[in-house]
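To begin, one chain is listed below as structure tokens, in the form predicted on its own.
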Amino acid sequence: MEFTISDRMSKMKGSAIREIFKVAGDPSYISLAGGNPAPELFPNKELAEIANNLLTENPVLSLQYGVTEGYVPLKEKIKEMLIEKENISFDGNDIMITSGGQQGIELITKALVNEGDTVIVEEPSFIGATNAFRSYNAKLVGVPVEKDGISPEALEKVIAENENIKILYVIPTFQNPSGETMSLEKRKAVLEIARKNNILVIEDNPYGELTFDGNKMPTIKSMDTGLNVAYSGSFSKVIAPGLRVGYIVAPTELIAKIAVGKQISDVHTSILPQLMVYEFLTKYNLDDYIKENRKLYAHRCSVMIEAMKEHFPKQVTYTEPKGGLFIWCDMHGDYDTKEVAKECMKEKVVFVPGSTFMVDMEAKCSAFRLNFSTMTDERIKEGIKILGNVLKKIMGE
């Protein structure tokens, strides 16, 4: 049979990073290339517990159907998480769980946007989200990421210039792939913009747990008055992303027309890993967990810059990121770090070409991501070296 693949999916794409995690699964290989958590954080025992004390005193309950919005000890226990921690309100808010961060920005853009409509995004910009703008056929327009977040000038003169603008979505915490952090100044800039021009801001948060030195800027959500703001958080980062447990909290009207979306997409997040999930809560302090996961990502992310330094053209800049799981690396000048990626796999290593985050993916990029977490130091050490090497060969230096 023959396929007419539909006009919505037939320029899709598969992510460049999923491609590489192909070859990145073999041990042979050094990954500098994903966001994975480091694997030997996850609580593997405390989950397979919990797990085997589920299957066999609930076993109807983790088995069964659950609820499109999810289970509601679980909403009742990240609501009391996100009052204490972050500040976010839920007077005209409601939580929805979804199956990983990813799936919530697919459902909201699925709700707000149609085709044609304009979606702002930081640039560079994490390639899940991007994909799912679209794969709606959104118009996606890019505003530049400084070092302390997107220029609220530069984001007014996109507004000035596009319509039927539906959304602004930002990673405004060690921001995904630049590692970037706005400022709070931006934050509250970001916000009074959106707010004015009637455009739903999406707060994505998955790495904001992840601060080295424990300090933690206020999130653009705690600042939301106007209901402009919806807010995707996720265990991915700070549990294990294989059990696939986020959640959206946004304006209750919102919420409930997502909901029917994701009754559409998976009826309801598994009920079995929310049920896993909210039992760790319950019996663990994840604060305690999370301080492990600082330290670690906080001494990798400081043996990868030290390698850098040593082994680096001194043309190359990288981002000295206070948090979360990436470096962003900039060759400057006519490069492609695609040729570049390339001639590092032929040494097996791997890293992201920056074109995969770019609103123009064909376009030619000079920069690449790095990531520090699931590598040993030695790894890291090679692996920065093997890529100084092609870099230098590449560069002439």
The other form holds:
Protein chains: 2
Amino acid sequence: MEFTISDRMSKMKGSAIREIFKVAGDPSYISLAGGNPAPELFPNKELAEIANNLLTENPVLSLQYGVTEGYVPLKEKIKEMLIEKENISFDGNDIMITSGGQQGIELITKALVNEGDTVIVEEPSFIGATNAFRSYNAKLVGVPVEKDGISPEALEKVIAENENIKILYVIPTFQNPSGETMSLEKRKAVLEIARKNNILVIEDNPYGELTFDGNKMPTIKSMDTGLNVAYSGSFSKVIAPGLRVGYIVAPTELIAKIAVGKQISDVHTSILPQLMVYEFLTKYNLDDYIKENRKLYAHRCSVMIEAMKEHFPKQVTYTEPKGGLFIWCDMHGDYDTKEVAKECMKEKVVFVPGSTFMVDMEAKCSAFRLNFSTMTDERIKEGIKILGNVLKKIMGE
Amino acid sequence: MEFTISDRMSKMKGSAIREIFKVAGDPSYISLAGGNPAPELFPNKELAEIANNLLTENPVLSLQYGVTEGYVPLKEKIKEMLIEKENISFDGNDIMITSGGQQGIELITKALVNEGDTVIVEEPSFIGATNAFRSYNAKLVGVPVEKDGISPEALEKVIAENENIKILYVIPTFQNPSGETMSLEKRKAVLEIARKNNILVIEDNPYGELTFDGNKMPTIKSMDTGLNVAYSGSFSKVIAPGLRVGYIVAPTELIAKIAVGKQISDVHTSILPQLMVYEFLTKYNLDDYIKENRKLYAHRCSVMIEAMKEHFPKQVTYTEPKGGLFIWCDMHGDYDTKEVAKECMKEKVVFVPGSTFMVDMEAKCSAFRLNFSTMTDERIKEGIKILGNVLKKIMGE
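Output the structure of the form predicted together with another copy of the chain; the preceding block shows the form predicted on its own.
Let us now look at the entire complex, which starts with that chain.
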């Protein structure tokens, strides 16, 4: 049979960096490529006991079909947390459990974006989100990420130049891939611009809790009095990603619509992982685990930065994030980091070239992303040394 | 903020029978409405031990990000089962794990159907699938289900009358909602027609194992030498639905495309449930559990049929399925079973009106679906008696 792929999906292809991720799990490689949390921090013993108890004592609840919108006590628990910790209001907003943070973004796009409509993204931005927008044939437009987030002026210019803008997608805190955090001032300005122009802001916040110094910026959602923001959260980075339990908080009307989409997509998120997260949040103090995460990532980030200072050519600049999982580096000039990645792969070090995160993924890009969350100190140092030497060779230093 | 919903989703609404499903979980109601498997058959003790062992002994595998296409040993295990039990060939075909059978259908639609393209469905058909097609703005066309499946002549007529036909969606075995099974002859004819017209057949087979007498019809996929069939399977009805573990077998090229879609949708199916299914299939004999399912459902179906013989008005006809979970009843004449359902709900008995399963969901429909899998003998008898009395009152007998 000859397949004709739909217009929306015909341009979508498997990740260009598939080869990188193929070897990223191979322990003979030093992987600075993924976005995986440190597995040694998974609370697996607690979860083993929880799963065992659930399946033994609550078999029907744990194994029968569940409600599309999610397990009600889990929704209530997350609401409580968001009200208390993030100052998010549920007046006019509702919450839905999603199969990871990714699913909420896909469902909102399906619900709001007609083919050809515009979606504005930070540039660089998270490929999972940009690909979700591409998969509905959205026109992607980027606004450059600066040290303190996208510039409100640049955003207004892009809005003036484009039509049918439906979504502005941002990761304001410890952005993927740049590691940058949007300032409070810019958060306010961005929200106000979105409100004026009737554009939905998707605020993706998977890394917000991973602040190295404990300081937290108010979320855009906490300032959203006009119901203009959909807030995406996840337990992937603070409990475990394999569970695929995330959530979306959005205006009630939008949640109702995307719940219809979820019903068609996977009926509901696997119920046992939902119950496990609920029990974990109820029986244990998540903040204690988060603290361990912060400590480990802050340490690994500083190890990486130190090694970069020692081994990177002077021309290469890099961000010094205050949280999250990523450092963004730039060789500047006429370099193609896809080629650099290929060279490095020969030396058994992998990372992600910057073009992956760009609106135009085909254009040459001199930047790249490093991840510091999963490797030991020794592996980080060794990897950065090897990468540094490749960079020096290419840059002629 | 004012939301403008996308064209594809603007017509989609929450199920018209939402009120029914709301009370279906209330134990004071007799529910003949759902499609849930019998929870007393869930192998929860086995799964509790498996989950506990996995999380204790294999924490990283159980909790870290997994591969989009699914846990490789699980894919291999299912392949083995399909080759051995269903005579399905993997020459030119590949397999992907999905978050329940539903997800495969949604992803194929996204990959193949442009807005306005035609999808042919059996009529009546499964609402999860018809809504997935609707959600991409497909033009739905129905072919009536007869006692031995859809008529090849009617199918050819529909094909001649429509353009851009991308998918033919069928549930050939113990169809939902009709309970009917397509004959071998019709299976061959339908496949040949699809092949000639370059239409992908989605063969949805969630109930195939639930045969009361142990007899099994060859799947359409087993005859698919031209790579024209995507075969959707699920562990929802033979292990547990809450796990949300299904799979799709399709031509390699199509699997590659829908894997891109899955990456964007939920990254991968929750890994612990995948591992649990794999361990269960490896450590236990699934067929032993399936036998228990068959016995219980055969019994409950016969209890329901006996009660219907006693209590239903003579004019009401019904199918007598040889497997699956459903009986399809027809009052014939100018009746609206939505109204009947409302009357019955007052008497604390719920079922699903037939319009739910039709291409035109707004049209009056004299048929309805009954489910026999979850209620005890006594509740089934009581429910059918009450329903019989309501039918008699309405039909003036």
